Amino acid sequence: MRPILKWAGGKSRLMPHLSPLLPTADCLVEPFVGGASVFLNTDHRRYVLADINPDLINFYQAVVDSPESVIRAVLSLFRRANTSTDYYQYRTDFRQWRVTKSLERAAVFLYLNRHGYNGLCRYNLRGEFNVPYGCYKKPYFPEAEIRLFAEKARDTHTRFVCLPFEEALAFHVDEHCAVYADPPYYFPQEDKAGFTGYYITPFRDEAHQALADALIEVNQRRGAPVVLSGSDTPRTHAAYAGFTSHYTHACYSLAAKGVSRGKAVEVIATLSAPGASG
(Lines of atoms letter the chains of each structure in order from A and count residues from 1; the text may use other names and numbers.)
(Lines give C-alpha, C1' and ligand atoms only; values in the text may rest on other atoms or scores of the structure.)
Protein backbone atom coordinates (compact mmCIF):
# COMPACT_ATOMS: atom_id res chain seq x y z
CA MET A 1 0.00 0.00 0.00
CA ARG A 2 1.34 3.41 -0.96
CA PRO A 3 1.33 6.29 1.53
CA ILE A 4 -0.88 9.33 1.04
CA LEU A 5 1.92 11.81 1.67
CA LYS A 6 5.26 12.29 0.00
CA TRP A 7 7.68 11.90 2.88
CA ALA A 8 11.42 12.45 3.01
CA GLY A 9 12.88 9.35 4.65
CA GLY A 10 9.74 7.30 4.09
CA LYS A 11 10.13 3.56 4.62
CA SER A 12 8.38 2.09 1.56
CA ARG A 13 11.65 0.98 -0.02
CA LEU A 14 12.97 -0.38 3.26
CA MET A 15 9.96 -2.62 3.95
CA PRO A 16 11.41 -5.82 2.36
CA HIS A 17 14.30 -5.60 4.83
CA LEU A 18 12.30 -4.22 7.74
CA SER A 19 9.31 -6.56 7.66
CA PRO A 20 11.17 -9.75 8.69
CA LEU A 21 12.52 -7.96 11.76
CA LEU A 22 9.20 -6.53 12.96
CA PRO A 23 7.93 -8.71 15.79
CA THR A 24 4.51 -10.27 16.06
CA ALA A 25 2.34 -8.38 18.56
CA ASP A 26 -1.27 -7.44 19.05
CA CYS A 27 -0.51 -3.72 18.75
CA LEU A 28 2.24 -1.77 16.98
CA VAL A 29 3.17 1.60 18.49
CA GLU A 30 4.99 4.12 16.30
CA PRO A 31 6.23 7.24 18.12
CA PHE A 32 7.38 8.82 14.81
CA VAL A 33 4.64 7.89 12.33
CA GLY A 34 5.83 10.16 9.50
CA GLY A 35 4.52 8.94 6.16
CA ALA A 36 2.98 5.82 7.75
CA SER A 37 4.50 3.30 5.33
CA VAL A 38 5.07 0.77 8.12
CA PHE A 39 1.46 1.05 9.30
CA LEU A 40 0.21 0.56 5.75
CA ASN A 41 2.37 -2.47 5.04
CA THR A 42 2.06 -4.51 8.23
CA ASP A 43 -0.77 -6.60 9.66
CA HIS A 44 -1.15 -5.90 13.36
CA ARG A 45 -4.60 -6.02 14.90
CA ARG A 46 -4.23 -2.58 16.49
CA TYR A 47 -2.00 0.48 16.04
CA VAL A 48 -1.06 3.59 17.98
CA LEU A 49 0.43 6.16 15.61
CA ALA A 50 2.04 9.16 17.27
CA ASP A 51 3.94 12.22 16.19
CA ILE A 52 4.84 15.58 17.70
CA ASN A 53 3.60 17.41 14.58
CA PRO A 54 -0.04 18.49 15.14
CA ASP A 55 -0.63 19.11 11.42
CA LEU A 56 0.34 15.55 10.56
CA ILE A 57 -1.86 14.00 13.23
CA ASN A 58 -4.77 16.31 12.36
CA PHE A 59 -4.42 15.28 8.73
CA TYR A 60 -4.51 11.55 9.43
CA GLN A 61 -7.43 11.92 11.83
CA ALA A 62 -9.38 13.96 9.27
CA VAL A 63 -8.74 11.30 6.62
CA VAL A 64 -10.11 8.59 8.91
CA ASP A 65 -13.07 10.64 10.14
CA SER A 66 -14.19 11.88 6.73
CA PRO A 67 -12.18 10.61 3.75
CA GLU A 68 -14.68 11.76 1.13
CA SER A 69 -14.74 15.30 2.56
CA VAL A 70 -10.94 15.43 2.48
CA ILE A 71 -10.94 14.19 -1.12
CA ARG A 72 -13.44 16.85 -2.22
CA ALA A 73 -11.59 19.65 -0.45
CA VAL A 74 -8.15 18.68 -1.75
CA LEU A 75 -9.34 17.95 -5.28
CA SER A 76 -10.67 21.50 -5.51
CA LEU A 77 -7.23 22.85 -4.61
CA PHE A 78 -5.45 20.58 -7.08
CA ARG A 79 -7.74 21.73 -9.89
CA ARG A 80 -7.42 25.49 -9.38
CA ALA A 81 -4.18 26.21 -7.52
CA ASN A 82 -1.23 24.81 -9.44
CA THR A 83 1.12 27.79 -9.74
CA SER A 84 3.86 29.05 -7.49
CA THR A 85 1.74 32.11 -6.68
CA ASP A 86 -1.10 29.87 -5.53
CA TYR A 87 1.26 27.71 -3.50
CA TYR A 88 2.86 30.60 -1.62
CA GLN A 89 -0.53 32.17 -0.93
CA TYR A 90 -1.82 28.95 0.60
CA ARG A 91 1.42 28.51 2.50
CA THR A 92 0.97 32.01 3.95
CA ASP A 93 -2.66 31.27 4.86
CA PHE A 94 -1.61 28.00 6.47
CA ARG A 95 0.98 29.81 8.57
CA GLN A 96 -1.51 32.39 9.76
CA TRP A 97 -4.27 30.02 10.78
CA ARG A 98 -4.27 29.49 14.49
CA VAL A 99 -6.65 26.54 14.43
CA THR A 100 -4.74 23.25 14.26
CA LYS A 101 -7.66 20.83 14.13
CA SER A 102 -9.84 21.24 11.07
CA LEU A 103 -10.78 19.64 7.78
CA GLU A 104 -9.68 22.72 5.85
CA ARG A 105 -6.24 22.69 7.47
CA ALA A 106 -5.90 18.98 6.67
CA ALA A 107 -6.76 19.62 3.01
CA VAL A 108 -4.22 22.42 2.67
CA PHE A 109 -1.60 20.30 4.43
CA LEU A 110 -1.94 17.62 1.74
CA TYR A 111 -1.98 20.27 -1.00
CA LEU A 112 1.27 21.77 0.33
CA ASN A 113 2.83 18.33 0.72
CA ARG A 114 2.12 17.32 -2.86
CA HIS A 115 3.09 20.70 -4.37
CA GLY A 116 6.07 21.46 -2.13
CA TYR A 117 9.68 20.51 -2.64
CA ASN A 118 10.52 16.82 -2.61
CA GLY A 119 8.41 15.54 0.26
CA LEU A 120 9.81 17.90 2.87
CA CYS A 121 7.75 18.73 5.94
CA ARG A 122 9.70 21.55 7.57
CA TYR A 123 8.89 24.33 10.02
CA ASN A 124 10.83 27.28 11.36
CA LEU A 125 11.30 27.92 15.08
CA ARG A 126 7.99 29.84 15.17
CA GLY A 127 6.18 26.73 13.96
CA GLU A 128 5.57 28.14 10.47
CA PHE A 129 5.61 25.73 7.53
CA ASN A 130 8.43 26.91 5.24
CA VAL A 131 8.91 24.38 2.43
CA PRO A 132 9.51 26.00 -0.99
CA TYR A 133 7.43 25.36 -4.11
CA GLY A 134 8.27 22.12 -5.92
CA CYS A 135 7.60 23.12 -9.56
CA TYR A 136 5.77 19.90 -10.50
CA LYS A 137 3.87 19.86 -13.79
CA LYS A 138 1.10 17.61 -12.49
CA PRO A 139 1.26 16.71 -8.79
CA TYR A 140 -0.17 13.28 -8.04
CA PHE A 141 -3.56 13.32 -6.33
CA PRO A 142 -3.70 10.34 -3.92
CA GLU A 143 -7.45 9.68 -3.98
CA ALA A 144 -7.24 5.89 -3.78
CA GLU A 145 -4.59 6.10 -1.06
CA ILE A 146 -6.84 8.27 1.10
CA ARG A 147 -9.67 5.74 0.97
CA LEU A 148 -7.40 2.76 1.63
CA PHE A 149 -5.71 4.51 4.56
CA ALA A 150 -9.07 5.34 6.12
CA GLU A 151 -10.33 1.79 5.65
CA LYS A 152 -7.28 0.22 7.26
CA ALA A 153 -7.25 2.67 10.18
CA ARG A 154 -10.90 1.98 10.90
CA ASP A 155 -10.51 -1.80 10.59
CA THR A 156 -7.61 -1.77 13.04
CA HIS A 157 -9.11 0.77 15.48
CA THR A 158 -5.99 2.89 15.03
CA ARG A 159 -5.38 5.66 17.54
CA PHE A 160 -3.67 8.86 16.41
CA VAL A 161 -1.99 10.85 19.16
CA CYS A 162 -0.03 14.10 19.03
CA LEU A 163 2.69 13.55 21.61
CA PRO A 164 6.47 13.72 21.89
CA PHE A 165 8.08 10.31 21.75
CA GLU A 166 8.69 10.14 25.50
CA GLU A 167 4.97 10.45 26.26
CA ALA A 168 3.86 8.22 23.40
CA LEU A 169 6.05 5.42 24.74
CA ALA A 170 5.22 6.03 28.41
CA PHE A 171 1.44 6.18 27.93
CA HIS A 172 0.73 3.78 25.07
CA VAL A 173 3.04 0.76 25.35
CA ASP A 174 2.20 -2.32 27.38
CA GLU A 175 3.00 -6.03 27.30
CA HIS A 176 0.76 -6.55 24.25
CA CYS A 177 2.69 -4.03 22.11
CA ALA A 178 5.70 -3.91 19.86
CA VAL A 179 7.43 -0.60 19.04
CA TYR A 180 8.78 0.66 15.73
CA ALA A 181 10.77 3.89 16.03
CA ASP A 182 11.95 5.92 13.03
CA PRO A 183 13.58 8.99 14.59
CA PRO A 184 15.23 11.83 12.65
CA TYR A 185 18.49 10.53 11.28
CA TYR A 186 22.14 11.44 11.51
CA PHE A 187 23.68 11.90 8.07
CA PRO A 188 27.43 11.38 8.02
CA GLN A 189 28.12 13.66 5.04
CA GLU A 190 26.24 16.62 6.45
CA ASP A 191 27.81 19.50 8.30
CA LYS A 192 29.21 18.90 11.76
CA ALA A 193 25.81 19.29 13.41
CA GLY A 194 24.53 16.39 11.34
CA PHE A 195 20.95 16.36 12.64
CA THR A 196 17.53 16.60 11.09
CA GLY A 197 14.55 18.38 12.57
CA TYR A 198 11.97 17.13 15.02
CA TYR A 199 9.00 19.32 14.10
CA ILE A 200 10.33 22.79 15.07
CA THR A 201 13.46 21.73 16.97
CA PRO A 202 16.65 19.83 16.11
CA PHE A 203 16.93 16.19 17.16
CA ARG A 204 20.35 16.23 18.80
CA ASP A 205 22.57 13.70 20.57
CA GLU A 206 20.69 14.11 23.83
CA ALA A 207 17.38 13.37 22.08
CA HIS A 208 18.75 10.16 20.57
CA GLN A 209 20.03 9.14 23.99
CA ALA A 210 16.67 9.93 25.58
CA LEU A 211 14.95 7.84 22.91
CA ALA A 212 17.33 4.94 23.49
CA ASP A 213 16.66 5.11 27.24
CA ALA A 214 12.89 5.21 26.70
CA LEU A 215 12.99 2.24 24.31
CA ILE A 216 15.09 0.20 26.72
CA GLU A 217 12.63 1.09 29.50
CA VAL A 218 9.55 -0.19 27.65
CA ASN A 219 11.50 -3.24 26.51
CA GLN A 220 12.76 -4.27 29.93
CA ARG A 221 9.87 -3.17 32.15
CA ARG A 222 6.91 -3.85 29.85
CA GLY A 223 8.28 -6.64 27.69
CA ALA A 224 7.75 -4.82 24.40
CA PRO A 225 10.06 -5.82 21.54
CA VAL A 226 11.57 -2.82 19.75
CA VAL A 227 12.73 -2.12 16.19
CA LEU A 228 14.47 1.13 15.24
CA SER A 229 15.74 2.54 11.93
CA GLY A 230 18.87 4.67 11.76
CA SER A 231 21.79 5.71 9.60
CA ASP A 232 25.07 3.85 9.89
CA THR A 233 27.15 6.42 11.78
CA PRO A 234 29.30 6.30 14.93
CA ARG A 235 26.74 8.51 16.70
CA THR A 236 23.94 6.06 15.93
CA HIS A 237 25.93 3.15 17.31
CA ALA A 238 26.91 5.13 20.39
CA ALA A 239 23.33 6.22 21.14
CA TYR A 240 21.83 2.76 20.61
CA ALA A 241 24.58 0.63 22.13
CA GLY A 242 23.06 -2.59 23.44
CA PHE A 243 20.68 -2.93 20.50
CA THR A 244 21.30 -5.69 17.94
CA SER A 245 22.23 -4.11 14.60
CA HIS A 246 21.23 -5.36 11.16
CA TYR A 247 22.46 -3.63 8.01
CA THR A 248 20.94 -2.90 4.64
CA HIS A 249 21.18 -0.32 1.89
CA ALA A 250 18.48 2.28 1.44
CA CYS A 251 17.89 4.83 -1.31
CA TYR A 252 17.23 8.30 0.03
CA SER A 253 14.55 10.17 -1.91
CA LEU A 254 15.77 13.49 -0.55
CA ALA A 255 19.21 14.96 -0.94
CA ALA A 256 20.02 17.11 2.04
CA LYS A 257 22.69 19.78 1.73
CA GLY A 258 25.95 17.99 1.11
CA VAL A 259 24.29 14.57 0.81
CA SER A 260 23.99 12.95 -2.61
CA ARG A 261 21.00 10.89 -3.62
CA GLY A 262 21.58 7.17 -3.93
CA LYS A 263 22.24 4.23 -1.69
CA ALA A 264 23.48 4.55 1.87
CA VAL A 265 23.94 1.99 4.59
CA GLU A 266 21.02 1.93 6.98
CA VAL A 267 20.88 0.25 10.37
CA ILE A 268 17.85 -1.61 11.66
CA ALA A 269 18.40 -2.02 15.41
CA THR A 270 16.36 -4.39 17.55
CA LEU A 271 15.62 -5.24 21.16
CA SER A 272 13.89 -8.59 21.58
CA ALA A 273 11.28 -9.07 24.29
CA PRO A 274 12.91 -10.26 27.52
CA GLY A 275 13.20 -14.04 27.41
CA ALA A 276 12.83 -14.19 23.62
CA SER A 277 15.57 -15.53 21.39
CA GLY A 278 17.22 -13.34 18.72
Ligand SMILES: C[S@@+](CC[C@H](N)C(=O)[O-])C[C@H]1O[C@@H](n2cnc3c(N)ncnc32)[C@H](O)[C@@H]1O
Contents of the next structure:
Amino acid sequence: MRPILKWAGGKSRLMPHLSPLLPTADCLVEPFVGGASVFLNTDHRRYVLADINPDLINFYQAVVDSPESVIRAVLSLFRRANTSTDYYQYRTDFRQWRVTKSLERAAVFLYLNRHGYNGLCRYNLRGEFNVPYGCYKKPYFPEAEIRLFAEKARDTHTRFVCLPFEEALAFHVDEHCAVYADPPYYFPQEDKAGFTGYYITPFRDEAHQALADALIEVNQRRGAPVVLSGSDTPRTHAAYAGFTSHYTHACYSLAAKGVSRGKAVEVIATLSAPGASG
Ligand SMILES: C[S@@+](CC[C@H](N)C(=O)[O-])C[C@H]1O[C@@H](n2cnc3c(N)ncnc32)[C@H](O)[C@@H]1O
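Now show the form predicted in complex with the named molecule, given that the preceding structure was the form predicted alone.
Below, the chain from earlier opens the complete complex, with every other chain and molecule after it.
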Protein backbone atom coordinates (compact mmCIF):
# COMPACT_ATOMS: atom_id res chain seq x y z
CA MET A 1 0.00 0.00 0.00
CA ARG A 2 1.31 3.45 -0.91
CA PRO A 3 1.42 6.40 1.51
CA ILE A 4 -0.91 9.36 0.96
CA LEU A 5 1.84 11.88 1.60
CA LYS A 6 5.26 12.32 0.11
CA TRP A 7 7.56 12.05 3.12
CA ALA A 8 11.34 12.31 3.48
CA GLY A 9 12.68 9.12 5.02
CA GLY A 10 9.64 7.06 3.94
CA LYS A 11 10.25 3.36 4.46
CA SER A 12 8.38 1.81 1.52
CA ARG A 13 11.60 0.68 -0.16
CA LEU A 14 13.05 -0.67 3.08
CA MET A 15 10.05 -2.89 3.83
CA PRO A 16 11.50 -6.12 2.34
CA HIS A 17 14.43 -5.79 4.80
CA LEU A 18 12.42 -4.41 7.69
CA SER A 19 9.45 -6.80 7.66
CA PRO A 20 11.37 -9.93 8.70
CA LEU A 21 12.81 -8.04 11.69
CA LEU A 22 9.51 -6.61 12.93
CA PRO A 23 8.26 -8.71 15.82
CA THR A 24 4.79 -10.19 15.81
CA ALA A 25 2.75 -8.43 18.48
CA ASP A 26 -0.88 -7.57 18.90
CA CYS A 27 -0.19 -3.84 18.64
CA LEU A 28 2.53 -1.89 16.82
CA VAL A 29 3.46 1.49 18.31
CA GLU A 30 5.18 3.95 15.98
CA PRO A 31 6.40 7.05 17.84
CA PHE A 32 7.66 8.67 14.57
CA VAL A 33 4.94 7.78 12.10
CA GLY A 34 5.76 10.32 9.34
CA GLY A 35 4.41 9.05 6.01
CA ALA A 36 3.09 5.87 7.70
CA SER A 37 4.59 3.43 5.19
CA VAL A 38 5.29 0.85 7.92
CA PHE A 39 1.69 1.03 9.18
CA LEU A 40 0.46 0.55 5.62
CA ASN A 41 2.68 -2.43 4.90
CA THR A 42 2.40 -4.49 8.07
CA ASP A 43 -0.34 -6.60 9.47
CA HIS A 44 -0.83 -5.99 13.19
CA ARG A 45 -4.26 -6.17 14.80
CA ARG A 46 -3.91 -2.71 16.39
CA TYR A 47 -1.69 0.36 15.95
CA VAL A 48 -0.76 3.48 17.87
CA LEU A 49 0.64 6.04 15.44
CA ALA A 50 2.33 9.05 17.04
CA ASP A 51 4.29 12.04 15.82
CA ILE A 52 5.27 15.42 17.20
CA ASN A 53 3.80 17.22 14.19
CA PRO A 54 0.19 18.35 14.94
CA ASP A 55 -0.59 19.07 11.27
CA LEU A 56 0.33 15.51 10.36
CA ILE A 57 -1.75 13.92 13.11
CA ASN A 58 -4.70 16.23 12.38
CA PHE A 59 -4.43 15.18 8.75
CA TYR A 60 -4.55 11.45 9.50
CA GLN A 61 -7.40 11.88 11.97
CA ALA A 62 -9.44 13.85 9.41
CA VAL A 63 -8.78 11.19 6.75
CA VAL A 64 -10.03 8.47 9.05
CA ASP A 65 -13.03 10.43 10.36
CA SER A 66 -14.19 11.62 6.98
CA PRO A 67 -12.25 10.35 3.94
CA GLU A 68 -14.85 11.44 1.37
CA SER A 69 -14.98 15.00 2.75
CA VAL A 70 -11.18 15.21 2.67
CA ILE A 71 -11.17 13.95 -0.93
CA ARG A 72 -13.77 16.54 -1.98
CA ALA A 73 -11.94 19.41 -0.27
CA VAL A 74 -8.52 18.46 -1.64
CA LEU A 75 -9.82 17.78 -5.15
CA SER A 76 -11.15 21.29 -5.42
CA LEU A 77 -7.74 22.69 -4.39
CA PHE A 78 -5.88 20.46 -6.85
CA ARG A 79 -8.23 21.54 -9.68
CA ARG A 80 -7.97 25.27 -9.22
CA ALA A 81 -4.72 26.14 -7.44
CA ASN A 82 -1.58 25.02 -9.26
CA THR A 83 0.33 28.27 -9.69
CA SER A 84 3.03 29.64 -7.45
CA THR A 85 0.74 32.55 -6.49
CA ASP A 86 -1.95 30.13 -5.37
CA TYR A 87 0.58 28.01 -3.49
CA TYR A 88 2.09 30.90 -1.56
CA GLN A 89 -1.36 32.28 -0.74
CA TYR A 90 -2.44 28.91 0.75
CA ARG A 91 0.91 28.56 2.50
CA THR A 92 0.47 31.98 4.12
CA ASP A 93 -3.09 31.18 5.20
CA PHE A 94 -1.90 27.85 6.61
CA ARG A 95 1.07 29.20 8.51
CA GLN A 96 -0.79 32.22 9.88
CA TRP A 97 -3.56 29.96 11.13
CA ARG A 98 -6.25 31.48 8.91
CA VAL A 99 -7.10 27.85 8.18
CA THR A 100 -8.22 26.44 11.50
CA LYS A 101 -10.98 23.87 10.96
CA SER A 102 -9.64 20.34 11.15
CA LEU A 103 -10.96 19.23 7.75
CA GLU A 104 -9.93 22.40 5.93
CA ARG A 105 -6.45 22.32 7.51
CA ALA A 106 -6.05 18.66 6.54
CA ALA A 107 -6.98 19.48 2.92
CA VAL A 108 -4.51 22.35 2.70
CA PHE A 109 -1.81 20.20 4.34
CA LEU A 110 -2.12 17.57 1.59
CA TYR A 111 -2.30 20.28 -1.10
CA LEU A 112 0.95 21.83 0.23
CA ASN A 113 2.60 18.40 0.51
CA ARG A 114 1.89 17.51 -3.12
CA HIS A 115 2.56 20.99 -4.60
CA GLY A 116 5.55 21.96 -2.44
CA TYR A 117 9.16 21.30 -3.33
CA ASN A 118 10.05 17.62 -3.23
CA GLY A 119 7.23 16.77 -0.81
CA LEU A 120 9.25 18.18 2.04
CA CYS A 121 7.61 19.08 5.33
CA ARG A 122 9.70 21.73 7.03
CA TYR A 123 8.97 24.36 9.67
CA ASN A 124 11.10 27.31 10.72
CA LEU A 125 11.95 27.98 14.35
CA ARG A 126 8.74 30.02 14.72
CA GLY A 127 6.82 26.87 13.79
CA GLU A 128 5.77 28.15 10.35
CA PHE A 129 5.57 25.73 7.41
CA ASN A 130 8.23 27.02 5.00
CA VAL A 131 8.57 24.73 1.97
CA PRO A 132 8.87 26.55 -1.39
CA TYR A 133 6.62 25.90 -4.41
CA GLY A 134 7.50 22.71 -6.30
CA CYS A 135 6.31 23.68 -9.79
CA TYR A 136 4.90 20.28 -10.84
CA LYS A 137 2.74 20.09 -13.98
CA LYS A 138 0.15 17.73 -12.59
CA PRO A 139 0.73 16.69 -8.98
CA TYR A 140 -0.56 13.22 -8.18
CA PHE A 141 -3.89 13.21 -6.37
CA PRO A 142 -3.83 10.26 -3.92
CA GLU A 143 -7.55 9.52 -3.85
CA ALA A 144 -7.31 5.73 -3.67
CA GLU A 145 -4.59 6.02 -1.02
CA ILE A 146 -6.86 8.17 1.18
CA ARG A 147 -9.65 5.57 1.06
CA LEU A 148 -7.31 2.64 1.72
CA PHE A 149 -5.60 4.43 4.60
CA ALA A 150 -8.96 5.22 6.25
CA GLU A 151 -10.16 1.66 5.80
CA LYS A 152 -7.04 0.14 7.29
CA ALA A 153 -7.01 2.55 10.24
CA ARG A 154 -10.66 1.81 10.99
CA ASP A 155 -10.20 -1.96 10.66
CA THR A 156 -7.26 -1.88 13.08
CA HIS A 157 -8.78 0.62 15.57
CA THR A 158 -5.70 2.77 15.08
CA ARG A 159 -5.10 5.55 17.60
CA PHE A 160 -3.43 8.73 16.35
CA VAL A 161 -1.60 10.75 18.96
CA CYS A 162 0.34 13.96 18.72
CA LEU A 163 3.12 13.60 21.29
CA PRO A 164 6.90 13.79 21.54
CA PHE A 165 8.40 10.29 21.52
CA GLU A 166 9.11 10.26 25.28
CA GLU A 167 5.40 10.58 26.06
CA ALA A 168 4.21 8.31 23.26
CA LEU A 169 6.44 5.54 24.63
CA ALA A 170 5.62 6.23 28.27
CA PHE A 171 1.82 6.28 27.79
CA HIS A 172 1.14 3.88 24.94
CA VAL A 173 3.41 0.85 25.23
CA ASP A 174 2.40 -2.23 27.23
CA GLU A 175 3.28 -5.92 27.20
CA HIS A 176 1.11 -6.54 24.09
CA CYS A 177 3.05 -4.02 21.97
CA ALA A 178 6.09 -3.94 19.75
CA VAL A 179 7.74 -0.62 18.92
CA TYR A 180 9.03 0.55 15.55
CA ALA A 181 11.04 3.76 15.91
CA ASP A 182 12.10 5.74 12.85
CA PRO A 183 13.62 8.96 14.19
CA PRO A 184 15.14 11.69 12.00
CA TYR A 185 18.51 10.31 10.91
CA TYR A 186 22.11 11.16 11.30
CA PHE A 187 23.52 11.23 7.81
CA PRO A 188 27.11 10.48 6.82
CA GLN A 189 27.64 14.20 6.10
CA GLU A 190 26.33 15.07 9.56
CA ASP A 191 29.21 17.44 10.21
CA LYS A 192 28.14 19.53 7.21
CA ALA A 193 24.75 20.56 8.51
CA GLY A 194 23.13 17.23 7.67
CA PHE A 195 19.41 16.67 7.78
CA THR A 196 18.47 16.30 11.45
CA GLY A 197 14.93 17.53 11.81
CA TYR A 198 11.39 17.53 10.49
CA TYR A 199 9.52 19.59 12.99
CA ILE A 200 10.79 22.91 14.39
CA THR A 201 13.71 21.75 16.54
CA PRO A 202 16.47 19.57 15.09
CA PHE A 203 16.90 16.03 16.37
CA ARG A 204 20.43 16.03 17.79
CA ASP A 205 22.69 13.79 19.91
CA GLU A 206 20.77 14.41 23.14
CA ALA A 207 17.49 13.43 21.47
CA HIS A 208 19.00 10.20 20.13
CA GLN A 209 20.40 9.42 23.57
CA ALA A 210 17.03 10.10 25.22
CA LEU A 211 15.35 7.90 22.61
CA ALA A 212 17.80 5.03 23.22
CA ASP A 213 17.14 5.29 26.98
CA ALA A 214 13.35 5.36 26.53
CA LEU A 215 13.41 2.36 24.17
CA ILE A 216 15.58 0.34 26.56
CA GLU A 217 13.16 1.24 29.36
CA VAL A 218 10.02 0.02 27.53
CA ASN A 219 11.91 -3.08 26.44
CA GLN A 220 13.14 -4.00 29.92
CA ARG A 221 10.22 -2.83 32.05
CA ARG A 222 7.29 -3.64 29.77
CA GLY A 223 8.75 -6.47 27.70
CA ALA A 224 8.14 -4.76 24.36
CA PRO A 225 10.43 -5.78 21.50
CA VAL A 226 11.90 -2.76 19.69
CA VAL A 227 13.07 -2.13 16.13
CA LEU A 228 14.77 1.13 15.15
CA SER A 229 15.99 2.46 11.78
CA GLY A 230 19.04 4.65 11.47
CA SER A 231 21.90 5.57 9.17
CA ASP A 232 25.21 3.76 9.38
CA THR A 233 27.27 6.43 11.14
CA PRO A 234 29.49 6.31 14.25
CA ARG A 235 27.03 8.53 16.10
CA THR A 236 24.13 6.15 15.44
CA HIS A 237 26.22 3.25 16.73
CA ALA A 238 27.26 5.24 19.80
CA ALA A 239 23.69 6.29 20.66
CA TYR A 240 22.21 2.80 20.19
CA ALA A 241 25.18 0.83 21.51
CA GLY A 242 23.07 -1.70 23.45
CA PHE A 243 21.08 -2.75 20.37
CA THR A 244 21.76 -5.57 17.88
CA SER A 245 22.59 -4.10 14.45
CA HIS A 246 21.51 -5.46 11.05
CA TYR A 247 22.63 -3.75 7.83
CA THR A 248 20.87 -3.06 4.57
CA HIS A 249 21.06 -0.71 1.58
CA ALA A 250 18.26 1.80 1.25
CA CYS A 251 17.36 4.04 -1.68
CA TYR A 252 16.43 7.61 -0.87
CA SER A 253 13.90 9.15 -3.18
CA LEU A 254 13.81 12.56 -1.51
CA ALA A 255 17.19 14.23 -1.31
CA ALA A 256 17.87 16.28 1.79
CA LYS A 257 20.42 19.01 2.43
CA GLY A 258 23.86 17.38 2.38
CA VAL A 259 22.45 14.06 1.19
CA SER A 260 22.21 13.01 -2.42
CA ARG A 261 19.59 10.73 -3.90
CA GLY A 262 20.77 7.17 -4.22
CA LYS A 263 21.79 4.35 -1.97
CA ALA A 264 23.05 4.53 1.59
CA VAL A 265 23.76 1.91 4.20
CA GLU A 266 20.93 1.77 6.65
CA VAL A 267 21.06 0.18 10.10
CA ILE A 268 18.13 -1.67 11.59
CA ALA A 269 18.78 -1.95 15.33
CA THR A 270 16.76 -4.32 17.49
CA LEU A 271 16.04 -5.15 21.12
CA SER A 272 14.29 -8.50 21.49
CA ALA A 273 11.65 -9.06 24.14
CA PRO A 274 13.45 -10.02 27.38
CA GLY A 275 13.66 -13.81 27.51
CA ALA A 276 13.07 -14.20 23.73
CA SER A 277 15.75 -15.79 21.57
CA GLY A 278 17.31 -13.74 18.72
C1 LIG B 1 12.02 9.61 9.44
S2 LIG B 1 10.46 10.37 9.67
C3 LIG B 1 9.47 8.96 9.81
C4 LIG B 1 9.29 8.30 8.47
C5 LIG B 1 8.21 7.22 8.47
N6 LIG B 1 8.64 6.00 9.13
C7 LIG B 1 7.80 6.88 7.06
O8 LIG B 1 7.90 5.73 6.62
O9 LIG B 1 7.37 7.82 6.35
C10 LIG B 1 10.62 11.04 11.26
C11 LIG B 1 9.35 11.61 11.90
O12 LIG B 1 9.67 11.95 13.25
C13 LIG B 1 8.89 13.07 13.65
N14 LIG B 1 9.57 13.66 14.82
C15 LIG B 1 10.65 14.51 14.86
N16 LIG B 1 11.01 14.78 16.13
C17 LIG B 1 10.14 14.08 16.92
C18 LIG B 1 10.00 13.93 18.34
N19 LIG B 1 10.82 14.57 19.19
N20 LIG B 1 9.01 13.13 18.81
C21 LIG B 1 8.15 12.50 17.96
N22 LIG B 1 8.22 12.62 16.60
C23 LIG B 1 9.21 13.38 16.09
C24 LIG B 1 8.84 13.95 12.42
O25 LIG B 1 7.73 14.82 12.46
C26 LIG B 1 8.80 12.91 11.29
O27 LIG B 1 7.48 12.68 10.88
